[in-house]
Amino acid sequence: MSVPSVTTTPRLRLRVTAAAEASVRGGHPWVFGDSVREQNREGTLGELAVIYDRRDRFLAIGLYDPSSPLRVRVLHVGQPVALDATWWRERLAVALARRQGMFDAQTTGFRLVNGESDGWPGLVLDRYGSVGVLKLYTGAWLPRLPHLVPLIPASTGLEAVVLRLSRNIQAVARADFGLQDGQVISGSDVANPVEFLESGLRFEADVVRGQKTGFFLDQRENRRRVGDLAAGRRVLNAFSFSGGFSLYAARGRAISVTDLDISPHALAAARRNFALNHTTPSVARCQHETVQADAFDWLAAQRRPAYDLVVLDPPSLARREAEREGALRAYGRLARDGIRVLRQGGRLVAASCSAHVSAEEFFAAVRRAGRESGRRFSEMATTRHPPDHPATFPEAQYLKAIFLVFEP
C-alpha cells in the first residue's frame, strides 16, 4: 500500500543587497524591493519572509507584500525565533507597557500602538475612551487579522474595535478578504463619532470615516501649549480640522477663537467639540468663529493685524520626496501671511507633518519668514512627538512644532 506524499511549501527565504543587510541589522525596519538580490520563491501577501545573510546566517524575518515597493516589513533582528501566540500577545505587553503611567482619567484618547516604533510596522492602534481604531497601512496585516484581533480586547479592554484601511488597500481587502474600511471587526456596533477626554476636554472622534483614526491625537502636547498661550488673546486657528486647538485656547480664557478649514464638516466638528464643553466658563465666555475658507487664500487676502495668537498646522504638504522643495516655499509663505496678522507682542505657533520635510529645514523655513517680517521676535521652542507616538527611525519623525513671540 502506497503512502501518499506531502508537500509542503518552503519557508520564503530573502537575502538583500549589502546596504540592506547592514540597514536591518541597524534597526530600520524596511526592505525595499530592489534591494532583494535572491529570493526562493514568489511570495504571498502577509506571510512571513526570513532574510538571510551574506554568510547564510538568519538576520531577521518580516512580513512580506510582493506587490509593494517596501517589500519587507521587518518584527524582529537577530536570532532566529518562532512567531507563535506567546510571541505576538508579548509583543504587544510591551507597547502598552511603554504607555503605562502616560495618561490619567482626563485623558482616554490616546495611541496604544505606533507602528514600526513599537514593533508592528504599518500598524497602529488608537484608544478613543472604550473604542480602539486599528489602522493597516499595509495588506500584509489582512491575513493574520483572525489572529491578531482577539488579542486587542483581551490586552486593552477596548469593548469594540473599528478597522481602518489605508486607501491603497481597500480594494484588496474587499475583494480577497471581506473586510470593509470602518467595519467593527471586534465587539458591539459602535455609536459614530465617540467621545472622548483629553486633559478633560471632550471630543468627539469619526472613528468610521475621519482622518487617520477619527483624531489627530499627536498634537495633544502642543495643544497643551497653546491653551497655556491663550489668556487674553484673539486666536486664529488655521486649518483647523474639529477645532482642537481652539478649545484648548478658549479654555485657556481666549476672548476669541476663529477656526479656518476648507472643510465645512470640520468645521461642524468643531462646532459640536465646543457644544460638549459649553458647561466650562472660559469656554462658554469665548467667542467662537469659524470661517470655511482655503486657509492659503483666505491668508494672503489679509492686510491688517487681527490676532494676538495664530496656528498654522496644515496638511502634509510634501506627501513625496520630489515635493519636497515646494512644500518649504509654502511653509515659508505661510508663516510670512500668519505674521502679517499678528499684532504686536503675538505668538506664531506653526507646525509640519511633513516626513520629507526635515525639522531643522521646516524650523528654518518659519524663522526666516520671520526675520523677513523685519519684526523682532525670540523662540518660546521647539517640539517634535508626543510620547505615545515614538519615532524610532528617521522616516517616521514627521511632527513638528516651532513657538514664536514677537516683541511689541
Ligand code: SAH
Given for the second form:
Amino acid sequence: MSVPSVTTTPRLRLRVTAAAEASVRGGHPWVFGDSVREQNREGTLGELAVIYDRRDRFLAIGLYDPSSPLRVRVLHVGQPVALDATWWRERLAVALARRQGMFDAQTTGFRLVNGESDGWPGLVLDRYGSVGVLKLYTGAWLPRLPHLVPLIPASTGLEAVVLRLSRNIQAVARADFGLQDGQVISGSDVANPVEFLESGLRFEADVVRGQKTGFFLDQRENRRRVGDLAAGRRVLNAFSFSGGFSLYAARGRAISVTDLDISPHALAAARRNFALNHTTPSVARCQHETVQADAFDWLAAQRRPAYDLVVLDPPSLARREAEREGALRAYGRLARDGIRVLRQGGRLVAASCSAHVSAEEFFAAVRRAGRESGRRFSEMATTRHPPDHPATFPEAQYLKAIFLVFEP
Ligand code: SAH
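Mind giving me the form predicted together with S-adenosyl-L-homocysteine, seeing as the form predicted alone was just shown?
Complete assembly follows, chain above in first position.
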C-alpha cells in the first residue's frame, strides 16, 4: 500500500540588512526589496514572510509582495505569534477600540482603520453611515480577503462593504482574484452616493468612483476651525472638491462661499451637498457659487482682494522625493496668490497632503509668503493629523495645515 505523499511548502524566511533589522525592531513597518539579504525561496503575493535576525531569532512577520519595492509590510514584531482568525479579529478590535468615543451621532463618517499606523499596512477602512469602504494600496491583501471580509460586519455592524483598489493593483485584482474596483464585497447592494453626517452636516460620498474612499475625511478638524472663523466673511475655497470646507463656512454664517475646482464632478457634488443642507438657515442664506478652473491660474489672474477667508487645499504636489523642491515653490506661490486676494483682516488656511514635504518646510514656505506680502499677520494655529488618522512613522505623516490672520 502506498502512502500518499504530502508536500508542504516551507515557510518563507528572510534575512535583511542590519539597518533594516534595526528599523523593523524600532517599529518601522516597511522592508524594501533592496534590504533583503537572503531568502529561502521565491515568495508569492500576500503570503506571510518571517524575518529572522542576525542571530537567527524570529524578528517579525509580514505580508510579502514579490513585485513591489516595498517587499514586506510588517504585521507584527517581537515574539513569534500564530496569525490565526483570533489574532486578526483582535487586531481589528484594537483599531475600532481606538475610535471608541471619538465621535458622537453627529459624525457618522470617519476612518476605522488607517493602514500601517493601525497595524494594517496598505489597508484603509472608512465608515460612511452603515456603509464601509475598504481600500487596498497593496495586492498583498487580495488573497486574504475571503478570511478578512467576514470579520468586518461582525465587528463593526457595517451593513455593506465596498472594495476600492489603488490603480496599480487593479489589473492583478481582476486577472488573479476576479475583483473589481468599486464592487460590493459584503452585504447588500449600496445606493451610491452614500449619505452620512460630519459634525451634523449632511454630505454624500461617491464610494464607488470617488477619490480616496469618496470623501476627504482627514480634513474634518480643519473644517471645524474654518466653520468657527467664517461668520460675516466672503470665503474662497480653492481645491474645494465636494465643498467640505464650504459647508462648514456656510453653517458658520459666511456671507458667501466660492468653490473653486478643476473638476466639474467635484463642483456638482458640492452643489448637491449644499442642497442637502438647505434646511439649515445659515446654509440657505449663504450665497454659494462654483468656479470650474485651474486654481493656480485662476488665483494668479485675480486682480482684486475680494475675500475675507481663503482655504487652499491642493492635491499632493510631490508624489515622489524628486518633486519636493518644486512642490515647495508651488505651495509658496499658491500662498502668495491666496494672500493677494485677501481683504484687510483676512484669514488664510493653507493645507498640504504631500508626504514628501515636511510640516516644517511647508509652514516655512507659507510664512515666507506672508512676510513677502508686506502685510502684518499673526499665526493662529498649525495642525497635523486628526485622531482617526493616526500617523506612527515619518512616511505616514502627510497632512498639515497652517492658519494665518492678517491685520485689519
Ligand atoms: N478640500 C477638499 C479636498 C481637496 S482634494 C475637501 O475638504 O474635501 C483636491 C481637489 O483639487 C480635488 O477635488 C481636485 O479635483 C482638485 N484639483 C486638482 N488639481 C487642481 C487644479 N489645478 N485646480 C483646481 N483644482 C484642482
